[in-house]
Structures are given as C-alpha cells and as structure tokens.
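As structure tokens, one chain now follows by itself in the form predicted alone.
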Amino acid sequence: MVEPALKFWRDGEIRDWATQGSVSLLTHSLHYGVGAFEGIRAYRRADGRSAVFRLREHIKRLYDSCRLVMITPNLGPLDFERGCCEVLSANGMSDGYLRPMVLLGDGAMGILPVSNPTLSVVMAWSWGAYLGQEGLDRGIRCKVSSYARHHINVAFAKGKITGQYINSVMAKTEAKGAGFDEALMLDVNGYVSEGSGENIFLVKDGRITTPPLSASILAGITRDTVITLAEEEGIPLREAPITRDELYLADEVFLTGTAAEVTPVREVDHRTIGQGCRGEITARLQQRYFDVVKGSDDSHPEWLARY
C-alpha cells in the first residue's frame, strides 16, 4: 500500500496532506475521467546528491496531455517543475516517486465542463521496484490480454489521461487473476502494443525491435532513454510492428517505464522467452540505465534536475 508523503503541492503552494489532501466528490475529473497526470522518479545518485530524472520532458508531456483534452492548466510548466522539487525537499526525500496531476474541479456536472476550476497538484511517495526486485533480477511472467489497446481514433494514445487507463486496469487485473505478473496488450489489428503501463522491446538475433510511435502506444520517456542508450552502446534497434508470434519467438523481451524502469520478461503465455531469464542485451541496457539514473554515469547531465 502506498503511503503518501506528509506534504504535497497544490496550485503553487506546499500543503499538509492530512488536512488538505482531498478534493470534492463533485470533482468533474472523478466523474468523467478528463484529467492529465505523470509519473516521475527521483533518485539519490552515487555521489550522494539527488536528482529528478528527465523532469522537463515529463512536465512537457503533462501539458501535451492537457492540450489533447482541452484543459488549460492554471500554472505554467516551470511552476510544476519547481513544485516537484519543492515536494521532495519539503518531505526530506532523497529519492521517491512523483505524481503531478491536472484535474477539473467541482462546478458544472454535465459532460461538458463549462465552469470547472482547474486544480494542479504534485504528490510524492516512496516506491521501490514496481514489478518487484525479483522481477528486475529474474524477469516477470506476462499474459497477452483479451483487452486491446485503444484504437488511435478512439482515444489519445500519446496522452496520460486519467479515464483512458480503465482498459489497462482491466488488463492488469485479468493477468494477475490468472497468476501472471503483468499484461501485454495488442492493438485492434492484433499487433503487440505495450504493457498495462509500460513500453515493450524484444530482442532477436542481437537486434532490438520496439513498436513505432505511429502505433497506439505512449511515447514513453524511459522508452526514449533506452533507445538513446542502445544507440550509444552500438546495439542495432528498429521501430517496427511486432506480431504475437514474433513475441513468443524472441530471444529476449523487456518492458520500460518510469515505474517499471527496465524489467525483463522471462515468459509470455506459458512460453519461455529465450533461456527463461534476463538476457544479455537486457542486462546490459538495464545496468546502463541504472548507472545513468542513480549511479556514477554522468554522460547525460541534461536528464538530471538536481534539488
């Protein structure tokens, strides 16, 4: 169970969670799912200093999500960036998970939010390995879900919009109920899309493949990070559609995301992937990723927002 930090940020001010960490039951976003959010991690690095990883890119995507659903935030991107750092500092957190959100508050209660105020918040909590430390080390077991990823003309695949995640919730619930760790979702044409909250990569004959941004996938910031690191490591990578049978026959599969970080997949639909453990390329990119976010690799200072 997540325990929120004692302090959070709302509309430009640090506030106490115990007395002000709630909203009205008439909050429009609660009823109709029109809101935007982000997930961001801060890490304490090897030098003892702390940094938020790719903060600017996350906040930019938050504002892009707002634009998609025609929400005008009541504060600017730089305010949110400061708010994220202020929340961590106010709670004395050297590392942690941040959840910025833009919501539509109480007011009009029809479908059309004509007079609802915009709420801007940043919450924080401590969160370890999202899919478990064993998952990071050994790999996880996945199930291809019966729930499809949203069609690109039905929802905004590039937005982190609150109401759109219902099919991810159902897919994850289905997978866990069947004894698996995570769900993998196909698009409506049957191509591999992503996990319930992660991007997906497969390795075959030394080459990495991941679905293209033109597919119904989130433009993951960790995905982008791994693509950059793979290029720097000289590992061939292409963005191309992936079929289910290609997934089953892969030498390695791994998932990426702010919460999931770089998590290997050892089994899909009762089929062992590769040797049934974390593969060589996955391990190489996972190590490089952790070196960048919390180790001593200083090759990308532009990705680190110190606080």
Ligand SMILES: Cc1ncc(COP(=O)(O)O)c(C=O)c1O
The other form holds:
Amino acid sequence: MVEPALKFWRDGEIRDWATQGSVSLLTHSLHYGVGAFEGIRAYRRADGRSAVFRLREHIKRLYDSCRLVMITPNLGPLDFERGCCEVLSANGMSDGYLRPMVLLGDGAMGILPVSNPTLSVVMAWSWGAYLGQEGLDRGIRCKVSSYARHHINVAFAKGKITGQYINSVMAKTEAKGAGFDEALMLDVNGYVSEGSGENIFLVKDGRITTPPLSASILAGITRDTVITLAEEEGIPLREAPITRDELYLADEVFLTGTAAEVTPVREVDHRTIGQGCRGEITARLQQRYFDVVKGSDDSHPEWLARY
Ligand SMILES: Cc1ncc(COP(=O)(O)O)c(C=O)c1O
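Show the same protein again, this time as the form predicted in complex with the ligand rather than the form predicted alone.
All chains and molecules follow, beginning with the one already shown.
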C-alpha cells in the first residue's frame, strides 16, 4: 500500500495529510470522473542534488487535460510547478512520485458541473520501480487485453482524465488476474495502442517503431524523452501503426512511462520476445534514460527542475 507523505499541497498552501487530506463525498469528480491529473518523478542525482524530471511538460499536460474537459483551474501552471517542489521540500524528500490533480468539488450534483469549485492538489509518495526491479532488469510478461483502447471520439487519449482510467484499470486487472504483469491494448481498429499506463516501442532489425501521436495514445513525456535519446544515439526510429503480429515477431519490445520508466517486455501472450530478456537497444536506451534522470548525464539541463 502506498504511504502518502505527511504534507501535501492544496490551493497554494502546504497542509497536513492527516487532518486535511480528504475531500467531500459530493466531490463532482468522484461521481462523474471529470478531473485531470499527472504523475511526475523526482530523483536524487549522482551529484547528490535532486530534480523533478520534466516538471514544466507535465504541468503543461495537466493544463491541456483541463482544457479538454473544460475545467478552469483556480491557480496557474507556475503555482503548480512551485507546489510540486514545495511538497517535496516540506516532506524532506530527495526523490519521490508526485500526483498533481485538478478536481471539481462539491456544489451542483448532476452531470453538468455548473457551479462546482475547482480544487488544486499535489500529493507525494515514495515509489520504487512500478513494474518491479526484476521487470527493469529481466523484462516483464504482457497480455494483449480484451479491452480496446478508447476510440478517439469516445474519450480524450491526449488527456490524463480521471474517469478515463477505468479502461486502464480493467485491462490491468484482467492481465494480472491471468498471471501477467501488464496489459497491452489495441485500438478499435486492431492496431497496438499502449499499455495501461505506458507507451510502447518495438525493435525489429535494428529499427525502433512506436505508434504515432495520431493514434489513441497518451503523448507520453517518457516517450518523447526516449525518442530524443534514440535520435542522439543514432538509432533509427519511426512513428507508425503496429499490428499485433509485428509485436509477436519483434526482436525487442519495451514500455515507457514516468512510473514504469523504461521497462523491457520479454513475453507477449506466451510468445517469447527476441531472446526472452532485455534486448541490446532497450538496454542502451534504458541506461541512457537512467543516466539522464538520476545519473551524471547533464546533457539536458532543460529537463531538470532543481528544488
Ligand atoms: C495511458 C498512459 N499511457 C502512457 C503513459 C506514459 O506517459 P508519461 O511518460 O508521460 O508518464 C501513461 C502515464 O502517464 C499513461 O497513463
């Protein structure tokens, strides 16, 4: 179980989790799922200093999510950026996971949120490897889900909207129940979309492919980071639709996400991927990723928000 940190941030102020960390049962977002959130990691780097990774981009996406569902946050993006750093400092956390959210509070009940106030919060907790250290080292086992990813006219794939995550929760629950580590979802046309909380990449004959942003996928910030790192490493990469059989026949498959970082996939639907372990290109990009987020690779200072 996750242990939230003792202090959180709400509407511009640091507060105590124990006494103020709850909301009304009439919170509109709780009933109808219209709320926006983010997942961000802060790391202690090799030089002993800490930084939030790609904070600005995460907060920008939070505001994009709000825009998609027509929530007007009560505070600005810079307040949220400050709030994220303040929560980490107030809890004395040199690394950790941040969960900013914008919620519609209690007020009008019914589908249409007419007079509901917005709540802005940032919580923090310590979170190790989301899919396990063994997953990072050896790779995980995935199942193609019986749940399709939302059609682009059913939900907003480009937003992290609370209610939309029922799709991910069902897919993950199904995969775990069947003995796998993670779900991979196809879109309604049958193309590979993404994991329940990760973007997907495959490697075939030395070239990386990942679904394009026009697909029903979240525009993952880790995805963007890995694309940049692959370019820097001179590894060919294209954004193109992926079919299920291409997935089974890939030399390497890996998932990316703030929580999952860069996690190799060693098996999909009982088919061994490549050699059944972390592949060479995956290992190179994973190493580069960890060097950039918490090691001594300072080649992207623009991605680091020191606190
Ligand atoms: C559905 C989904 N896809 C992909 C990702 C990866 O996005 P990011 O790398 O920005 O964390 C996430 C996590 O936020 C997600 O929930």
